[in-house]
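The chain below stands alone and is given in structure tokens; this is the form predicted alone.
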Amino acid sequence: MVVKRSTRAGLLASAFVGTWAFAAHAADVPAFYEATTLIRETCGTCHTDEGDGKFSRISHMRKTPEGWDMTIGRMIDWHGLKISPTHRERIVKHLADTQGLAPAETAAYRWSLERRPNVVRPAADETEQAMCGRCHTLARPALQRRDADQWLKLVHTHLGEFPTTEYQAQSRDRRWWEIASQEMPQALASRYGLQSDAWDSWRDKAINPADLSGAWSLSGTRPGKGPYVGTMEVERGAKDAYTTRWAIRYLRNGETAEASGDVRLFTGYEWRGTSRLGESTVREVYAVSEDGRSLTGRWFHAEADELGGSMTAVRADGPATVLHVEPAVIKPGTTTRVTLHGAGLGKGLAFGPGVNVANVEHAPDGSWVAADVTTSVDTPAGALAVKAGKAEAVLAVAADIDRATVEPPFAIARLGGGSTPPVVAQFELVGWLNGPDGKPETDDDIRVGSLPATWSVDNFDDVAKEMKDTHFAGRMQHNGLFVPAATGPNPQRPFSGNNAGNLSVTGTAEFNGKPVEAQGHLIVTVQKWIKRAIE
């Protein structure tokens, strides 16, 4: 299923328009046009230019290229900036370039800028949770360097474009305007500082990265389809722009899939592309490892950024490495058709005492390795460490499943209507191993993988029974795809109420003969208008 949504320009967007048509325009970027001379014409008339490349408030703070193209998108909103594509793509490389996060100030908050749904995560103080997290995510602070001064000032920037923000907040149950002007600056610069070793490291590289051209091995998993292998052609064009084609199988039905697209590289390693996978158009979101030869992070479906798929990549003539082993578990006292994913796997396998090894294939071009495996029935349930050449990688050996959880625990789906679809929720069963501890949800368990699982939806309460929220509020599919309904009013319902409802969510998997089965918890509420690129 794709989910259509329309978009306002710029800021408010549903997708980062701006960076994701950077490759686009990246060769129509004029070779004698200096980013601090393109800043002092476009941006100078509010920020003084301080000398030495320097201009007012832009030069004392460090953002993410999100981060920075949401900044320009304000002056866009706020002060009527008039700015071509081609200008702000080059003012926001530079700047994401000379003036962004290294990779140890992003890697907690990959989350949010992979766009990844219904995530939950603390603020790091009560405080900061009432401040900021009543209208944030923690990843809006997070994802941004300021020294106290200019904390301070944007606490000002608030209250001059938005004065009720106190009441809107419900802030007052303290001593609100005291703790923003007072203690939150030092708070946030303690925690945001502009200053870090991190970036200090880091600096060098974000202006001259690792040539990413060539092969690559790829694997992941998309909710709802399960996990996937491909390769990936990288090749080289402008200054840290790229094109890329690749190719993917679903291990679970074969399902194959092909895309090409363009890449635009920042601060050296933030990858942001844009890529037409069969009749859909995805953004990708990728972290690139410091040395050039890895790759993390998630796509996702353009205008609907809720459905997508993990996904990491090597270098196919890199260190042997594996991705992924298919399948993920196998019973103790058989014999099972054991396939290694990756790059650089040659012939040799070896799983440890006890467990015969025979036919080996592998690919040509290293990216697989295969062989019947055959455990004896004293196997010990666990992880067996399987080794192909120089690279390792975990098997689980198990005769039944611990148990399942449902992936996300919590989710929320928005109901659609007018030219506002709705906000769809993707549901996965994840099956687990206790560990050596044998006891459930301790660090040791061993996580299998998602399983092919049915699905179904209740009412949560006796409340959501009264209101018949599972036939008002939408349709579970057949792969864990929650759609809600149209929004309201809705005569049929009580008081002619829209179709929100608060629904249980249950996954049913076999495994061995034995049924593993687990509840998450679904809300599906009113639509939502506005989506940033860093909520």
Given for the second form:
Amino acid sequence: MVVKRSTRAGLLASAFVGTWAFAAHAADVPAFYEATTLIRETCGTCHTDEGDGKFSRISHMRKTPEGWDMTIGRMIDWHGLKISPTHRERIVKHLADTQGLAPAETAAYRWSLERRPNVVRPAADETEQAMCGRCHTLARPALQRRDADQWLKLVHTHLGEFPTTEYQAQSRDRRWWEIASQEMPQALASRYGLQSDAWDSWRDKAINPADLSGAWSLSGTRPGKGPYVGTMEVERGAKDAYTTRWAIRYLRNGETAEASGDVRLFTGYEWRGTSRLGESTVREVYAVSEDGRSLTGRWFHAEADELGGSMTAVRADGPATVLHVEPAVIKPGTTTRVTLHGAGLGKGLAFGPGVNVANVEHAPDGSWVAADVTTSVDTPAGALAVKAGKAEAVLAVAADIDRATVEPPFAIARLGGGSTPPVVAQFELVGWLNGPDGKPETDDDIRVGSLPATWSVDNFDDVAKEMKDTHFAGRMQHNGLFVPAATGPNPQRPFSGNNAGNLSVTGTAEFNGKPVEAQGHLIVTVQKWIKRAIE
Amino acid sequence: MVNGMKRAVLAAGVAAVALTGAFAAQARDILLTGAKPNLLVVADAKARKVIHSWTLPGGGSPFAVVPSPDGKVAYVVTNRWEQILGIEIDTGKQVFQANLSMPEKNERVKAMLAVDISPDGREIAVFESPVRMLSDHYEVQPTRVTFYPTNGGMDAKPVRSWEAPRRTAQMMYNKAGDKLYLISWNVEVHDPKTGKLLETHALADWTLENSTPPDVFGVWAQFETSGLYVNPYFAMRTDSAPDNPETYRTGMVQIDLETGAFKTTDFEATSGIIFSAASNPVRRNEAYGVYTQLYKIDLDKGETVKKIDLPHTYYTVNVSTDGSELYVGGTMDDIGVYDTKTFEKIGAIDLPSGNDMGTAWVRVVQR
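Can you now output the form predicted in complex with its partner chain? The one shown was the form predicted alone.
Up next: the whole complex, starting with the chain shown before.
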């Protein structure tokens, strides 16, 4: 136990972001150190004490844990703040708990916190797109809350630190400073103002969260490896601190991995964990439900956040819940062994009229139930409504799938070079049924999950062909993982250009013996010089 | 006696003429540029050789390089654009320093791209972007043009300053030294002694029919051999479909620094990117544009007359005093030398140790 603890501490000590740095230091925090005293001592040289535990600037905004941690990072980088990881974490925790964002306020922007790659979302309007969106994602302004006076101060910070801002494209074509300082503060305050009903009704729960300890059942998909299921034991430590042991099994090839980790809960629902999963260190960004009985989110590799898996977990002792159905699609007129994964499973399995269910088996802990499911040739193609006790799920029936798509349809990979690691792109081939209306890309389409596929890339257009992009930009691996080349200048390319490329991506699979194919688009471009927790 | 005197004076005169002639014959083009880490690089253009790499104090990398009119001192904007350093070209000796920031006002001040020296060599005009750094917030201040005397020594203090349009990207004196051109959304002409706005030439506010306002953003000063400032612009026709290549127009802004004549010339449907431009001191209708390609543009006819691919991206192009050679630079560690007539590559000047020029200006002086 002692050895394990020190290994974990060593791992975490290398983490540079305070949000992740907690576990190694949490036990060292002197109990008497009240957070406001710490803020006064750490920040009070510059931030005026306004009384009642309030400080100028700091107390007039709300942010996510990542947002607060980035703020402290800026104070270190720009203003020479000296702060220990312990104190950094303590301040982030206090501010995220007392001046955080409610679940309803982050719900539309989980993709940002979860660092999902290749997500494109439009800004609120053209002005926000030009003023914020040309450098940031929409989540950057949306995941912080201020009134107009504080948004204005942020505008001053921008130009104060980055004076070239007003010279860049989409700045120099307009009176940038006038728009930034006169229009944007009010526009942002009306969208992302300090006060909100959502926060007012959440703020008590933020400091009095549910106890998350116990057994959990989990499931998710790791692009490149497919769906997985598993279990997790959560043990409570100090307040809002947990340790976890979890294990997953990939359904496609049976590969298993075990993990153990440390978790800190922020704002009453923001699960931030660091685990050793197999040979990798992974971060966990999950949102816990208000009743503390389920969570959703994504885990990703600490050194390559574009790689990771989705995660849904429910309490193992909870009511019947289906997290995953394997396989996702069966053929009419066949008998197929179908397994439902989740929690509280085992009783009352039904697949609808005309479908026979036999040889039902279930796990003693209720984490799965399996049965031989027989359909007739007349079973219509579409979605079967599956019932497992009170839980409901969907199983697709189809002789053929109607179409496939590549996910993501448009991806960006980044060349690596020097101390800057590459950003890879992971593709998946997803099968679809067109649903009752028989039309593709409508609301009734049925997603039948990712298909094991083979992958290739080609030059996207004539320019790419002439530039031999497929030769220079990198290599597509067998599991849909594109690994970009090292950066340039490359004397073998025109103008000694770097190894950028414009590629089409093709995923090919077989379904019931018939080939299925779909295309995506991949841009391979310059290094990702700056990486932020919220881009 | 009188005759003797006459002869002596005559002889002295002849000798003086001969000396001047000899001097003129020996005058050569010297290139001045910057490179990382904080180097002032001095090269003999015709010899294709770097003759000095002076290390500047401070941890920055140089951007703007402004030669004194006598070609003896280079004023370099460096150290996070917060200092102007004057360096003797022949010796590397630092003879001037202006720290732009003003700690007494809590003001951090950056030189934003535009800087020039008066034709009499007495003053440096720099475009500044100041911000007050207060205890818990920043306060952006109006941008301004500020003048430093070149005899200010190692702690030069400003002698004049006035508010100037934000996003000013280039600034230059006219030949007579009584006008200061500021290239911003529009071109403002200031009296460098009083700050009086003498005239405005429209760019963003231009009223050219069926065209968007032009995007003008070359930030490299390279007009010293021709006295004709040229800078590319990009605009779109509003009476033509977006899928029509003719919709996208490249043109050249021109300011004759001798006569003050201001002109814009559309010369092509945009066929490539041009980062910066310079014009020929002998054939003044001829301008050159540079990025991955080298352009020759006939300003009278308004057309691209020649275009070649370059080995890699270059940001700057300057022209020899006799109009025969082009020097392309500003990126990586080499200055390419091209014949202005044929565009044949006739030489290269490699920077020692592969030092990256990192967007630094390349200036031409005669010594």
